[in-house]
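The form predicted on its own is given below as one chain in structure tokens.
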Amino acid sequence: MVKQESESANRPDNTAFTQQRLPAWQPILSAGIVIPGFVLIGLAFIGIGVALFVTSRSIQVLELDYTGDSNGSPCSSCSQSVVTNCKCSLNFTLTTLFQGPVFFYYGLSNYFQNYRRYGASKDDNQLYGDLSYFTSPSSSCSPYDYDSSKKPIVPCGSIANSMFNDTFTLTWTVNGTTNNVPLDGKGIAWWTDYNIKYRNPSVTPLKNAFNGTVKPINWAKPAYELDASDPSNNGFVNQDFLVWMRRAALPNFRKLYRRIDASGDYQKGLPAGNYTIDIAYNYPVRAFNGAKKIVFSNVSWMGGRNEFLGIAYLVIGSLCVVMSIVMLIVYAKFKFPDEE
């Protein structure tokens, strides 16, 4: 009678969920359905892959190559290691509207951000604002935690202290007169970054957060003087510093510089004609082979131009047709005598 007592009450309830008996279906898959399920989805993919494609390619990009490693190059004097302060021009002519909206990119290559060490190596602590650890960095920006002189280094690490430091101006010159294109620094960086991850300290004025504190070794102003037009735009908020630390993912990449202000003469974008860009030549490449570009680009409905994309919709939606075709002749040849 226990025993019975027992079963009875570990018996799950008698419901259609708890003893399986809920309405299910199930599809028979026949010829007839997957054969013309894989054309739709071969042709669905092909529309995809051609639009994207199209759109790609009408996307406008312009790279000009500044490292400096040919002798005709006109940065060929500055990327010598023993120079400093270097300056050097790069000049180059649009025959046609570069249509906006225009982002200004710098690009560099065999550049290995995802190298794991490379990383790890910051103090998000100390990032987000947290004084304590001003004095006292994390062992995990080592050895970029304290100079030789064993004062923390504020912002530690590597990913830091090896921010691009490039400058560069944009010049227009039309009819004999050069003008200078406006560049927009705001906005560049993710909203995240700015706004959740990175903070300043709440010490006013924000030069006084980092007393007793030393700059990373290869910057040459402080956190507190960053943009020295913008006081908003220092510390752990300054948008190029931000635009850095998002590392990349592959050894070859761009991350934006500028937009070009879509005021003036630019409300359409680079008009045509001669341009020159004056470079602060200051970040070395070639110590690890690597090289150094300028790219100008718009973009589209599908963001900047991603060839690939494209090209693997038409891959896959040709696989689709091909493979329907071939389950079609397969069954022509070999179908079940109770399917005819």
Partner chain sequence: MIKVAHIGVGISGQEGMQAVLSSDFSFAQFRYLQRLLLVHGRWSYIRMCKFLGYFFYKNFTFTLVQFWYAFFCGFSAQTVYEDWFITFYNMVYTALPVLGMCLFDQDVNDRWSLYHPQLYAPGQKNQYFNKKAFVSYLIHGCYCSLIIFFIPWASMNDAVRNDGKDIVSHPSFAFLLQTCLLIVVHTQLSLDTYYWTAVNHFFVWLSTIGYFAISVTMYSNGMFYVFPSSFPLFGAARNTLNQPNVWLTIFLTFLLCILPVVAFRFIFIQLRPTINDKVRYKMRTEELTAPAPRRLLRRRSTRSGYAFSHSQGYGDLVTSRKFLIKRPLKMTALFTQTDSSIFQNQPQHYRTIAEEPQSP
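Just so we're on the same page, rigid core means the largest C-alpha set that superposes within 1.5 Å between forms. Numbering follows the first chain given and starts at 1. Computed from a predicted structure; not experimentally measured. Compared with the form predicted in complex with its partner chain:
- Relative to the superposed rigid core, Leu29 undergoes a CA displacement of at least 2 Å between the two forms.
- Core-superposed comparison between the two forms: the Cα of Ala16 travels 2 Å or more.
Could you output the structure for the form predicted in complex with its partner chain, given that the previous block was the form predicted on its own?
We keep it simple here and write out only the one chain, dropping partners and molecules.
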């Protein structure tokens, strides 16, 4: 019979693991799973696609380009001359109520905030309020780390230096009276940016922390004067600064500027009427064929207006249903496995 004693020393392990007999689930693409699965996915996608498309259609968006790159376009006077503090206006008319909450964005095109050297050009430690980095900014900020007289720049780097500095005011003209539309700039940046990632140095008054440093070259005012009236919006935690520092991934982007304050006449949004935007045109974009625009938009559960998702879901859903029919025909005709 089987001699077990003397050979057991060399006999390999006879466990399920070593003999590759582990219990396992062995799935197979069978018709009973694939075809109903495709049908279900197709129908679900069509449903989601319809919901997305309808929602997207209900979102109102108004885009106004103000680069001024051709004569006759708004703000062309400001773009051609090199006048600083140039002011121009944009007029537009709303025929129906623009449902609130209304968000006021500025958009830039052909602007590569995702350029690698640009994106690396900042000092997170400085922006976190670490005073030791105020006197010696990180070398990743170069050439925007020290100015010509070897003084450290705070906040250093190319992203901070190129901060968007056009300002806008919105007025509504109705029945001959012109009202200033209140714009709310609180909470336009990410909560994590405002509360954790960016900190002012804990020196009061804030101005003293910046002794011995200079402001970025392209800035009109230093960081501690970004909003002198509101200390919670001053320095590195200024909301506009935070929104700008969150660099965009794509070359055409929009950034939140303000929210239309839902109070008084504007509780439901922007009422119909004539509007004027007064722009302080400071930011030059024409040199690199960029474009600037203002966007008004409201949002829904899926964010801003984006018809791509709705259409994509509808298309893919119908393709799934078509594929399931094709597979059903193929399966019915060839009916594998029947033979060996």
